[in-house]
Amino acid sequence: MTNLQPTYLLELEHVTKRFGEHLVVDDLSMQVANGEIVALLGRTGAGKSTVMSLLMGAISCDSGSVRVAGFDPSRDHDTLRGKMAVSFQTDRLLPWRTARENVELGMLILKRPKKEARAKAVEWLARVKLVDADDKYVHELSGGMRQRVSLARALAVDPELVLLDESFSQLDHATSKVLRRDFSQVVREFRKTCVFVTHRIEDAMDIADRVYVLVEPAKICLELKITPEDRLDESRKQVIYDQIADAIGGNDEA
């Protein structure tokens, strides 16, 4: 029996989910194809947060399904290893290792071959604009370098799945720009799945190619698609941009 691809690579199907009696998940359903970079909108409490961790498999659904290639990610943990990888809202990176290091650490509990995965590991730090980091620790970088630090350790694993929760919000927003515009470019030459979750339109507009609005508890009241002809037009990227503050509630600081 052939095993055939599945059509997306992210599906969610009539899913809901509860923490005691707050439903915070309701019956919602989205899809994500290979290649595609998806933003998941919404003010705090729309549950974007949850989404995300039952994408990662940290929870499961209470009713409804999740899969990630075919597979539930709460049950198929070691199936999907190495498939899909997070990077947070703080990067999270180990003070005491350098930056390689840190980028190496991911591929190593891989069981990657140290030299393969020092080798990855410089090679994802100057597609990220860190050519010279490599032996810098922690606490010399920078937020915006210690963010794209982060990014290059998602992205060196190899994953089809790229999740983001909140990653260019701590930083201000020229930062923020010139870090969306790198990142969307190398997820774009590697062919990445991409979803993040931010609760700024303007993180939205510069790299999704579509945006899912949540309200809570978390379901979809809006979903529209942007194309790279629509950011460069001015006036459609305000009717978008219009159209995304009015679905959320308000401006892009919510």
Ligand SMILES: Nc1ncnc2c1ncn2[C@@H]1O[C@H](COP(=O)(O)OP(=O)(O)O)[C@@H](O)[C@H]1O
Contents of the next structure:
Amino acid sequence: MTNLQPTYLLELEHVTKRFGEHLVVDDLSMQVANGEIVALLGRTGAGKSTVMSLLMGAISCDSGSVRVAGFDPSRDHDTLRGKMAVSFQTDRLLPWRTARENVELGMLILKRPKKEARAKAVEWLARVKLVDADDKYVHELSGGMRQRVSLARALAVDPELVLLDESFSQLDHATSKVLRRDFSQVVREFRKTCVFVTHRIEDAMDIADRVYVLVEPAKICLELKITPEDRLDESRKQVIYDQIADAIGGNDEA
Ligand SMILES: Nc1ncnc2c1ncn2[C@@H]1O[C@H](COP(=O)(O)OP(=O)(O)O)[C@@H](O)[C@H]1O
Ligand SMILES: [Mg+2]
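Instead of the form predicted alone shown above, give the structure for the form predicted in complex with the ligand, please.
Below is the whole assembly, all chains and molecules, this chain first.
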């Protein structure tokens, strides 16, 4: 019997994208299985955000194919509605809404009942460990708290795929580390699939099951797995760190 289920939740095959004459994605192929957390790591200008836009269907590729759950995100908007959620470096929260109201918004847009949206918003804010701040407005929240709200908003719609673009990298290292830990715990607990973009090696080291290192123009120069055992072993971590730093051509703060 033929298995009609796609093997991968997300699949890019020989994807090319130009902006005018400028080649930004060059023959990129990658796959992400259900439940995986995958990092796209590379320097500024490598083309990471462009790959995200392709995954979201905000832009379409010039050649090759992009599939999410077997569908083309640039065409099958209706089918994929609510199946993908995104969160960005800048939190994109609405200042005139409270933390809870911002989380509700994603669900209200998807026409979920108001009562359900409220209950889920409260639930997810607790899961991403935002404490005593549901009724605070955006200006009353720190950067880390805002990112928690943004992540709760993404997760609360119960998407199959969560896309993050530099969600941790605007924060100071300590805040970022705690947020990464809390986020990856909740993503694993709820078996979400996540693709996240970062230019910081430690983001990837901390939470990714697999890392694609991209160099301009969005070409994979290294792909590697990171296991929980790797994370517990300082010398193994260092070897992986050095391997990635080598591939992107220097450390991650450059
Ligand atoms: N809409 C666009 N029009 C023209 N050039 C773009 C556009 N979006 C991105 N680029 C260019 O594509 C390259 C990759 O950008 P981007 O995907 O944002 O990289 P990254 O997220 O890795 O920093 C950059 O040179 C950028 O200037
Ligand atoms: Mg970017």
